[in-house]
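Take a look at this one chain, the form predicted on its own, written out in structure tokens.
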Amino acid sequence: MSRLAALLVLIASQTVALAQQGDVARGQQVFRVCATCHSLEPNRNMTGPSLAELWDRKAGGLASFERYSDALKSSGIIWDDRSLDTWLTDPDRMVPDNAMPFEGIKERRDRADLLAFLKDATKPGAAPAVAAQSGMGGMVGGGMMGGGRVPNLREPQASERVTRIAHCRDTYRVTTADGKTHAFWERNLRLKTDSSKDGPQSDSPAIIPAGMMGDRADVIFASPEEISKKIETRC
């Protein structure tokens, strides 16, 4: 065997003998973190996917979660101990261009400690116990208000400037005058008005990076009617 493959064997055997000494309560807390964005329970999507029964699942595999990346559907990658540990180090560095807003957690104890929790809670039938116990509900991720100056919005970048809203399921697809679609869990978008000399001309709206916490992007109008009118049901 290289030295390569022996180092390989030894980072992947001591990922999981750290994976199973982790602290399962303490992982508790730490999921927190995570629960703004995912779920413990099947198919119950939020806006990343749902993590139940997450081990030996196919990195973007989850049939009824739509948002998933090009390149982590297309990373081959599946989910153990080993390949979860690198992607909670740095999601980045792991699938770079992946769609989750999440820097990594750099302390390999926290990684741990939530690997075991996740491993006892994404088991069949655990979700429920687990979110009882922990008391995750509506309030998580909620609406606290972010500051910042107002943009102006007369005359949009192409990356800024929205051309067209399809809606199909749970998800808005946002497309840009740069040719780029956006997805995005349905509240996880919020849909606003500006009439003042700032906002969006008629028939013009723009989409911006959202200032509260839990959504992702603001879509604003120049009136409300326009919203009914732009936004279409398509899959």
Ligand code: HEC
Given for the second form:
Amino acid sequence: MSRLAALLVLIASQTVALAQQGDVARGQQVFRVCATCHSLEPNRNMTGPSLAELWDRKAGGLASFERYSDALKSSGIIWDDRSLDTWLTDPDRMVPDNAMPFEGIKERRDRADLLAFLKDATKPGAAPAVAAQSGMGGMVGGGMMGGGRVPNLREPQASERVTRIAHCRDTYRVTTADGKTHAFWERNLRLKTDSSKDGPQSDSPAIIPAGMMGDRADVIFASPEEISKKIETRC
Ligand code: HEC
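Structure of the form predicted in complex with heme C, given the form predicted on its own:
In what comes next, the whole complex appears, and the chain from above leads the way.
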């Protein structure tokens, strides 16, 4: 083989290797669609299970996640490069009746990049570094944009800390620690709980806006028992 031919072969094989490796930075962008449901921190579960330490884990096997479908739990899958690529191509095809509300990623390159990112980011001990580097840990406007995290309600601002809730006919009036009172049509106020360490302290529910128009909000309590205790019927 001439030296030129040898060089071309070398370049070609490196290009293939690179393509297979996937682009971690691009993969991190692709991960944004997952981050609304999945965190990379161990046992920080949201809509979906934490993806920390995913490789070699049994599907449906994270003990701290309460909401796996029977289909995923009994699938017998072990997560690795190959099974994850198949899952992310078309979850419903791989595991019919699974509970992940996600249609899949059709572009092979997007999946390769995502998996390159995830493989690094889910290694034991990797999450804090990834979060810091990408600014993922931070609250963006109190929301979870680009997320991996829901807003922490332990230390809410005065404008978020609910001091009183009154219900009258079809309206809730929510008073916050900054002295303001907001009125909501009862169908537009959602009452939720967060019993995790990110949730509000007991007897100190928090209100966060939901939707764009300011007409909807969530009030989040530490436990279900608090909900009706906190709401007075008063006109
Ligand atoms: C709308 C929420 C949502 C989105 C978006 C989402 N997932 Fe999921 N994911 C879930 C839920 C819920 C489950 C549990 C499914 C079940 O039990 O059947 C899950 C399960 C998984 C699992 C199996 C984990 C385990 O412990 O067995 C993996 C891996 C996964 N998702 C990766 C991803 C990736 C990567 C993305 C982005 C491309 C993504 N998911 C997007 C909600 C979501």
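Note that the rigid core is defined as the largest set of C-alphas that superpose within 1.5 Å between two forms. A quick note: this is a predicted structure, and the numbers were derived from the prediction, not measured. Residue numbers count along the first chain shown, from 1.
Once the core is aligned, does E160 move its Cα by at least 2 Å between the two forms?
Indeed, E160 is displaced by 2 Å or more.
Superposing on the rigid core, do we see a C-alpha displacement of 2 Å or more at F184 between the two forms?
Yes, its C-alpha moves 2 Å or more.
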